[in-house]
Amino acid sequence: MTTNTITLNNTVHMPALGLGVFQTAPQETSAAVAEALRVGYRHVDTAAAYGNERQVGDGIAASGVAREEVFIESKVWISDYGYDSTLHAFDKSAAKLGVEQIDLFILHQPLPSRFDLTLDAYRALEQLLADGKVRAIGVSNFMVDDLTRLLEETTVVPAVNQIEVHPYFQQPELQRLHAQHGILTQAWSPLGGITSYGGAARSTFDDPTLTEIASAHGKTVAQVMLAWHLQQGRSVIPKSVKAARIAENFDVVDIELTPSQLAAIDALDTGVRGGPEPSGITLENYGMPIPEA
């Protein structure tokens, strides 16, 4: 099994796997960035809504990696959803990250309590692809009925749907309409961080399956859990600012599970959701001014 690239519906090549920073502290971004490029990453995802866009710009700008060889993504929230406020949202992305052309782009959220502004949001998606100003776009948390909207209404299939797996949340029929409409799908929380989160019971690092696999492979649950998703044919985004740690989730290239043990990884599904739900992300709730660059 190999870490290459991935080949989106509309031919452009994408990393498979990138380095999220995803609640990483704009101070630690930069540096966890940099480090992340002087391993071999190649794909970092970021978003507006993080507040850390200039620093992953700062980050690749101090690798000393061309910036053609760095695959930017990035996400529209939902306070800059509708067709103008979405075309100035790419500009103030672009002009935060020091770029003139954001790889892939896409939308945070399906926001469907106004999912007249999601679709005039995708539209403009559409025309900055026509524009060149982005090589690739999506969407993040769309789920079955969202997507099926989305692409009764608008031109462009999405190249990718970002959304929550990991072995104890894997959202099959999500999947399946993705393959069937030639989709990627990118795995937020891959390594299902998570569902640690607020001190829940069950922890996929101590999973006894996944640590006897490990084991098996004399390699961590995280790289297991990695191989897991890159076997099957997804991206993925495991964060992290410790050195140590970024080049163990990019160290996975030689591992090989068998088919046996991709299917008990499969089997620890629990079909509990450990985000928010996506239907619960509202402008009332959730809606926060995305600031100038």
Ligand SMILES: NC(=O)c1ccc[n+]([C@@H]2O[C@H](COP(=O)([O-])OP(=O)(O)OC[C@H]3O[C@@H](n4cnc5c(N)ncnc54)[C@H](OP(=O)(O)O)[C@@H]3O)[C@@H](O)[C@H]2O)c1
The other form holds:
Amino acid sequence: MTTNTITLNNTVHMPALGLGVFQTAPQETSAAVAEALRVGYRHVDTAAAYGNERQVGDGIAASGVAREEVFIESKVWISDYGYDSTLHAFDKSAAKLGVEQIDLFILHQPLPSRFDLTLDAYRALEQLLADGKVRAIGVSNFMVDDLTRLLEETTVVPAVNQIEVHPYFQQPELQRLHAQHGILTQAWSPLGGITSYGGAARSTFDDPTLTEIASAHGKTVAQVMLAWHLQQGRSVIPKSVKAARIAENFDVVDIELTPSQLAAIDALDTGVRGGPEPSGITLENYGMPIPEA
Ligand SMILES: NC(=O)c1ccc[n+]([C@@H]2O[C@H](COP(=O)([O-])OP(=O)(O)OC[C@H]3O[C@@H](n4cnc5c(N)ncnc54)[C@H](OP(=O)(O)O)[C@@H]3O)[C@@H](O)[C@H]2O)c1
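Show the other one: the form predicted in complex with the named molecule, since we just had the form predicted alone.
Below is the entire complex, every chain and molecule, led by the chain shown above.
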């Protein structure tokens, strides 16, 4: 089984669908990654802040799949922003992952209140790219104003902006800005996982429109959500620790949603964010030390 590949704006190829490991406990991560690679995934999305980069590396090593066949994506946490600190953040992440080169290395959040530090961190990513330590660079949770300023003040256009996108929160204006600049939209919580954490009132998994479309295709609601993203050109990184769901989430390439089904899912957008307001992220309330390797 395969999934489609996306060509990033610097010509690097990235599998469109990867395994996410946010909230995957370190002791479960290696097995989840190895299982994903066994069923055909070739892309894993982790982050320094998830505390499981080492176990992602262990899972890749245990899988027997060659390092160069796996696209590894990781993120710098805000506590490591600043030029030298971000260069060192790469050393920490690479050592924990057990690799020389990270395929895609991104800033986890903008720090609107310390955009100077954010810009210095991004300039460090540009240096890592020039040095061949990473194959592509990007950002996450950058809103229109953050991205506009970054584009004005730095040189390399980010390859991706990883943002919250699922049927209930779609950020169309930001996605249009990405398209104008050749920035790939990578959807976090692509299944709307964030809509169900903590027993939220309205979960995408129970949505009647999605349920109806899923039954028309003989597929699950999760598979329909992933097909919707992929057909609209987004990268997706669904998270699961369960082997059956890891396989289910990868078995989506043969689904062809009709234009009216795509439009029906587009119409589910509530405009209400599930995750934290990106502008509210500060060093004071979200800073935490990222351990040495
Ligand atoms: N950049 C950022 O700020 C940011 C923020 C959030 C997430 N992310 C990235 O995006 C990835 C995915 O986001 P996410 O983990 O929040 O949400 P998600 O992938 O949309 O949903 C994950 C949740 O859905 C469950 N699940 C997975 N597959 C399922 C299926 N086929 N049927 C029913 N339930 C299913 C999982 O539980 P089980 O594990 O028990 O199966 C988990 O509770 C993360 O792992 C991370 O890599 C990035």
